[in-house]
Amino acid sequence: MKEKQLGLTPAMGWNSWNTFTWDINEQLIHDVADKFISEGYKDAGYEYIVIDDCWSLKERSKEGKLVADPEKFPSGMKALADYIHDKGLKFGMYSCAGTHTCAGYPGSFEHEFQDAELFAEWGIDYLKYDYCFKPRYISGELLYKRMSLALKNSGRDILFSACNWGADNVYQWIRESGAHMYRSTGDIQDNWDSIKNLSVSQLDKECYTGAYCHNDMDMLVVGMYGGSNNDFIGSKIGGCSDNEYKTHFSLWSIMGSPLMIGCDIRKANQITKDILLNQDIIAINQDIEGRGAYRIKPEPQWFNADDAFMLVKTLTNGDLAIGFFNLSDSQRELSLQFWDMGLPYASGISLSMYDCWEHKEIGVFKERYAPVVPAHDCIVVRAKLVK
């Protein structure tokens, strides 16, 4: 069976960022493929693991080259892209658009196509490319057009994770630069009021997401519980209960973002597991069409609609994924008229609801649903036409 080509639905994997950030060394990498296997996250089709910034050296070769930190990977990155790929993952590494990462390391800026070849040799199959220290006055634009023709000439396929955080009217330029995934946000922190408004804030962006240029709104801080060792990132607020984390990962799944787990997969509970692994959630974010989900607004219309909303994902069999989501502080009841998603009363049509988080069949409705969900929360079905 032929791979499905890069970029074509939405990449699944791991990033070492919001939980170790510039903690990372090369048994990390070794123990969280093993986990990738021996936890079912491979056979639930995540496949990337990706080191993110502080993996090198701060200052490049006599030759211009990137130097792997000799302490953290002694084995080399050509090795542990070996060890990831015998278990039959994928490998990914970070780098930036500017003169240096985020972090102070050596960023790709003047230096594309030969980092590119240098990945390419590795064997990297996915890079995170970000945009601290870009010179002020030459084109992010331009940067990213630049890195994707490297990638692309480089002589491996290289998914181009494209990193600028939804500055410069990216999602007007984006997908013509070649990025298989794009960050259309800033930084996600553990904790609800950033999951909530990095959700709202995209709300508007559907039509930018799409197969082979996904609208990345970061990386997934599921089962974190605030464990990052990083004050920024949420290790000071405490994380979010198991209900946040559900709808955190139902937004993402049906808003067609990647799904990049960042917690420390080798410490997850099992509530940690039965989210990151839902095969019923994880199917809708994954369907090949890769259509944005539109929002309903619930009635009655005097609901803050950024507080309470339905969004709705046209599937490829023609089924409709529909995410009932109460961000609010208490529960609502949140009323779906069927004919807002183009099923007229006078068709004869109902839909037979699967509810995707109790695994199991709700019933069969006509005209409306109206669940009651509770606050933080969120109901998200399958609904197939039936007669």
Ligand code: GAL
Contents of the next structure:
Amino acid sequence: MKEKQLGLTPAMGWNSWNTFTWDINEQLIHDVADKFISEGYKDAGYEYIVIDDCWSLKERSKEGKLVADPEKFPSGMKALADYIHDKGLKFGMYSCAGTHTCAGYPGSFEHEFQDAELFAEWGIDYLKYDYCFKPRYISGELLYKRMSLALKNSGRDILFSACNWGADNVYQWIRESGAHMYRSTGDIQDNWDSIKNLSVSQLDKECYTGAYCHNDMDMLVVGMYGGSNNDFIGSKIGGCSDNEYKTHFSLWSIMGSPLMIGCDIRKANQITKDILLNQDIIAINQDIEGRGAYRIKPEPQWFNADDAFMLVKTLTNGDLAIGFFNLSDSQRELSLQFWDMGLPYASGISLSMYDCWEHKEIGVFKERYAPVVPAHDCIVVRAKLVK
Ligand code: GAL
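I have the form predicted on its own already, so could you send the form predicted in complex with ligand GAL?
To see the whole picture, the full complex is given below, headed by that same chain.
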């Protein structure tokens, strides 16, 4: 019997790539699964533990099967899946629509049904599917349809996470392909410019995200502090301030992106945990109707709106999640007029605001609310309509 809820809300979990890239092994994955339980990640909703690129041997077996690297994963993938499942968690893997993965390991091109069967045998619950080495004579759209169909017929519920970096007009065809989430941006880096650029690039893409097929802005860099083993992601120039990580998590949450942790959670400090485990923010991300957020430009209108704006997400119970984001380099007052959210003054209705980072009521406001937001920071409120 298929689980009907697969992919309903954005996936939550952990992925090995941002911090560890090629340096992955069985012990690391065990430790992450253990921390999911002991540190409260599972209770907060994080579910999937995903191994990214570099897990296999460079060649398929004589029968054409993918083979897990026996040095990195001596007990094999089935045993690893069992370990993760025993903790009530789910196990994710990685492959590629092309002939090779981005790091040069075998991809699933022309092996789609065979690989999906193997993943199901191993007990995989999630497949991230990359876009490197895709032969130019075939469309990506067709290749994502192939793997989607293969997974849906593998006999196991496997969440399909497409990763073609927002290329080839993916917005126009990915939902129909059957994918549950899809990368809509290039790769994230552990620095403020990357966080800012990725979010701004997605402001006009929010109309495409929604239940069962979520716009994926890439894995989180919260708590990495430059701790990647990879120069591109940020081992040399990387690292953000805690406020920047808080803003990053708020943007990804309200914009409906999957929340895939990318830091080394074995070493996460208290601030990192306070960010990643913030139930008020997670509730906005996981709201069941899964609506995208719309942008409101602050008044007055001459204000530069690309680096300072409000994002509003309509929630299932009628509340509004409102993020006041100041991505600019100096403090700003962000003035929100309630008429911009469909609330006329004449209605007599006010908004009762709850601060999702301070975890306390702010008060009841009529017509407008205009907080001052420090540079690179944000305020996220949950607003209830009151007479
Ligand atoms: C990229 C992908 C990254 C990571 C990497 C692995 O294409 O966007 O998230 O999976 O490949 O080589």
